[in-house]
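One chain follows as structure tokens, the form predicted on its own.
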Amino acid sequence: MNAAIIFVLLILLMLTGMPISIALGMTVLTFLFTMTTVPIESVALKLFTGIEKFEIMAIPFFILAGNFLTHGGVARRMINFAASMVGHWHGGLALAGVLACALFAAVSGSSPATVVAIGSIILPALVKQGYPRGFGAGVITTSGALGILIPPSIVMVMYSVSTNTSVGKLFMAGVIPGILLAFFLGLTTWFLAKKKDYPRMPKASWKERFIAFRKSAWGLLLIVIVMGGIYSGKFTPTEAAAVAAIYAFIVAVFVYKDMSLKMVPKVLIDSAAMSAMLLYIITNAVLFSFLMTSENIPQAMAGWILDSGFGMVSFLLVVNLLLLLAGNVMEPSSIVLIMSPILFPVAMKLGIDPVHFGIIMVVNMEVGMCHPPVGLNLYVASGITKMGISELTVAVLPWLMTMIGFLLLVTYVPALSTWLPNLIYN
């Protein structure tokens, strides 16, 4: 009964147009003060202890690193390198967009940042080469979603904070699925481009490829520093995020010199504003999780699912449907922070690997970012392409179907997510 009251209250507040974070906080406070005897001091205490985790510090640092890279010419050089490698295939420049998104995802940790950085450069170039605007928008909107699957990933950090799962293991778990999804999106792009005979670029010589690689090397080196540092044990994911932010600043300002020192304060302020927004969501989500636990809702739900005879296969199918539905009305960070405390205990009771479950959630978030009404990538791509959301929704369909097929693959083949972390951490 209490669970129904909590969720009805949350949905009603969200329907008023109230931001998710405030709706969460209001739901918790209203329920606690009217239907329980929980002292107000415990709420204040939970607000502070909820975000007192070292891992959370990775979020503002990765956002800052992504902003420096977005403004610092790294994306353009990555696109040139990608185009030199795959540009001569069918749909070459579009394929370069997929590869560039995968490379940029490995340094930014954010999907919208990837769409902005790569899309703002490659979409005008695609139109200029003769590609339909919708084709280019479909490629970049969906490939940009790789930003939260290929490590480092801000969404993975949030899942880690919610469930106490190792961030390092999650980052490792994202490598193979990330590469696989990039391959499938590229395959879809190539197939459509070949079918419709879209333009190809002249084949680059190995000398041209080497020059393009050398120019993009400073950006690509960040992947080696961050991932190599984490997996070799030189530093934690949080420390890696701080190193990434400093390195991105040095590369953007002093190496590539695409950003002047005058632009740095604006990047810092933008990053602080985005970090504050995410930390505010986390704080309220922690409160919501506290309420759910104090009312024994996850435990009751776990008991009901097990008593109903749900097995691992049927539970994961329900989880996917639930998360895809949630993706219609909420953005990824909110979904992870609200759903993880509810679904995670059930997954553990059914013997599902916590790292595998995390990757399933992240891939669901990727799909959610590419369909209306609140798909963040759609809105970012809409701003770049000047296309309407309904028009964009039709444009992304072939790649969206590919992503849904990939979601089923990741869900029911856990080895894709668990093999690499088990290999390194065992």
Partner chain sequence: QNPIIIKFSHVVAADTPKGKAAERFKELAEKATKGRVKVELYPNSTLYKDKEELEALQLGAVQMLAPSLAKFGPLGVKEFEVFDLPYIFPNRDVLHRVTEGPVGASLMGKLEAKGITGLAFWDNGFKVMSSNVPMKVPADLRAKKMRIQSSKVLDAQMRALGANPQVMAFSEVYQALQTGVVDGTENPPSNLYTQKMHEVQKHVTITNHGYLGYAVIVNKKFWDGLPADIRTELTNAMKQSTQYANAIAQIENDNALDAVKKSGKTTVYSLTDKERAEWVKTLTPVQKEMEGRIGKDLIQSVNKEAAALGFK
Contents of the next structure:
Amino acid sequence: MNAAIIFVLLILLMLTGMPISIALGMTVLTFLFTMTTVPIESVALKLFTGIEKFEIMAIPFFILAGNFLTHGGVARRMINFAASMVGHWHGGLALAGVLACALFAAVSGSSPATVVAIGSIILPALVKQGYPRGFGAGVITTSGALGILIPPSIVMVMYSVSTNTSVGKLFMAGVIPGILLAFFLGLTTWFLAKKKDYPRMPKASWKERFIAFRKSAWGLLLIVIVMGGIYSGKFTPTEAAAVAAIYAFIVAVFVYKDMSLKMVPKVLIDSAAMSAMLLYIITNAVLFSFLMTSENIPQAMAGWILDSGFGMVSFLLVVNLLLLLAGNVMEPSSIVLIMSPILFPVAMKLGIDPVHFGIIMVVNMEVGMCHPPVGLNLYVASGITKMGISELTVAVLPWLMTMIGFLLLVTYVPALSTWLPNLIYN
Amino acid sequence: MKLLDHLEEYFIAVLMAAATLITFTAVVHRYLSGIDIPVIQDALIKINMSWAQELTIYLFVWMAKFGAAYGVRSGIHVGVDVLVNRLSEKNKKVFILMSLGAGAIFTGVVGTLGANFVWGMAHTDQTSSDLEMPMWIVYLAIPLGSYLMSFRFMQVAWHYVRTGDLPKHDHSHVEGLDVEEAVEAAQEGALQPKTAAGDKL
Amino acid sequence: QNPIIIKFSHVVAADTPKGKAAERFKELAEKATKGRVKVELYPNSTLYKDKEELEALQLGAVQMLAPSLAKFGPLGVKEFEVFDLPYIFPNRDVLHRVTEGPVGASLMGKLEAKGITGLAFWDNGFKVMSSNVPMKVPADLRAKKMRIQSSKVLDAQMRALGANPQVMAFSEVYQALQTGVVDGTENPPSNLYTQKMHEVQKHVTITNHGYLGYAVIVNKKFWDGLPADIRTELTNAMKQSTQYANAIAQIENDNALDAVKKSGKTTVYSLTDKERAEWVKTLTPVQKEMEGRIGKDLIQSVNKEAAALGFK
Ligand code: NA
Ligand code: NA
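Please give the other form, namely the form predicted together with its partner chain, since only the form predicted on its own has been shown so far.
Let us now look at the entire complex, which starts with that chain.
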């Protein structure tokens, strides 16, 4: 009964359009004021301690690093490098877009940021080359979603925070699915481009490729610093994020010089505001999950799901449907923070690997970002291409179908996610 | 008011920069003090950086609370507006004002809860464990940040009533990336098209 | 009539010694009060996390906790840091003379001003050192990055060894040891084993240099408001649970050490008398160094208890 009241209240509040963080907080306050013996003061306590954890601090650091990269000319050089490698195939520049998204994803923790960084440069170029707007938008909207699957990933940090799963393992687990999804998206692009006979670029010589690589090397080196640093024991994931921010700052301002020192305060403010928004959602989601725990809701739900005889296969199917539905109306951080405390205990009882479960959630979030009505990547792409959302929705369909097929693959082949972390950690 | 606005922005920017530099310094310190250079290593180990993590966390918590207030002013907080956007202009206005009001009330209540909490905390000797800073000062971020946020919600609501404008954070806008410029750059670079017709790989 | 509810929250798993002792208390208390008291257990920080639980207790959001003794320093009762001092308890008997005698009672008394009543001390055990290098003498840890939980005393202790102390959350330790962010750490054997740290540490030395324990505490207002007969029953139940807690903690640590040895992944080293003397000599000055924080008299009164059992 309480569970029903809490969820109905939350959904009603959210539908009024108020910020998700406020809806979460209001639900908790209303419930605590009227229906329980939990002292209301514990709310103030939780509002502070909810984010008082060093692991969470990876989020602002990765956002700052990402913003320096976006402003600092890293994306442009990555695109040039990618184009020199795959530009001569069918749909060359679009393929370069997929590859550039994958490369940028390996230094940035966010999907919309990846769409912005790569999309705002490559989409106009695609149009100039004679691609239909929708084609480019479809490629970049979906490839940009690699931002949260290929490490580093802010959504993985969120999952780790709410389930106590190791961030390092999750990052490692994202590598193979990330490369695989990039490959599938590229294949879809190539296939469509071949059918429609879209333009190709002249084949770059190895010398040109090397020059493009050298120019983008400063950005690519960040992949080595972040992943290499974590796995060689130089630093923890949070520290890696801070190092990445400093490194990205130096590359943007002093190496590529695409960003002036005067821009730095603006980047700091934007990053702080974006981080604060996410941390504010985390705070209120922690509060919400505290309310659910003290009402014994996750435990009861786990019991109910297990009693009704759900197996692993059907449970995962339901999880996927639930997450895809949630992806219709909410953005990834909120979904992960609200859903994982409920779903995770059940998954553990059914013997699902916590890292595998995390990757399933992340891929679901990727799909959710690419379809309407709420899909951050879609919004971003629509902003860049000036295309309407409904027009865009049709445009992304082929790639979205690829992603859904990939989701099923990742869901039912756990080894894709668990093989690499197990290899490295055991 | 302009001054307050700028203070808010520079405050969060400084917190962000400070936290980054501190964590970076701590990493460099740990790395260097692990290298076996006589004398220097011993000197490095003597430098105590154990406060760095705690300070980083507190700087970010403060940044989060004040940044959230700034976020109200810049419209960065995401909500589910699918349904509201389908309403008639008049109904939409009612819903928007209602949710802004809810924001003001929620943050106001939280500010008061936080103030009570800090008041109680100020009468204890509780300190943080590494910096040994009085906890009530650390927790002050909750009432201050929440009241500021509440004020910002009211401000935005008042502005909306008067002008019908809402601050909207444009998630697709990229500072410093001019689309026209990007197209030209793309054209100048190696990104020249070539029709695939008849072209065998 | 509704039963009196005691929410007992703690931060470890239900099948650890502390978790089992909490369950024992629940059984004993509910039986002795014939159901007039109901104890609800919240293991694994399900309600309140490590950093929140003391404040939650003071607010009355939970009634009973068993936090680690290191948590009371930040609360403003620095005297509890005496438990962190290296080689302050030569053995278990001295330790129990302190915790169950007047010194322990006076320590618990200091919590009253914070709205807390202390009911009992529960052991975890004595700590061993672990790292990826063999450790026979303190010099073996020179310049090694050693993870500690946040504490000025433990920081001073690691510095006395010439090591480089690193404050780190417990949840991060395993991965940090595995990748080499830190080189080693200190733990009672049971923590080392249950956290699987022996998988990522090549060497363990049985130094028994420090102690890790818990205090079972209740909200004072709640406790004082209980009917006198119930309070007596609960006190008795707590006494029996304490004996049980300390006994299983000892067994658990012994078993853990055996299991670590058997795993073959870690070399377990026992110090010779001469080596042990060197550890003691290197670490005992920390007691003097911390006098200003903890109180000279308190440290002396603990040392007196040791002297009473023949240690000087
Ligand atoms: Na990424
Ligand atoms: Na969506």
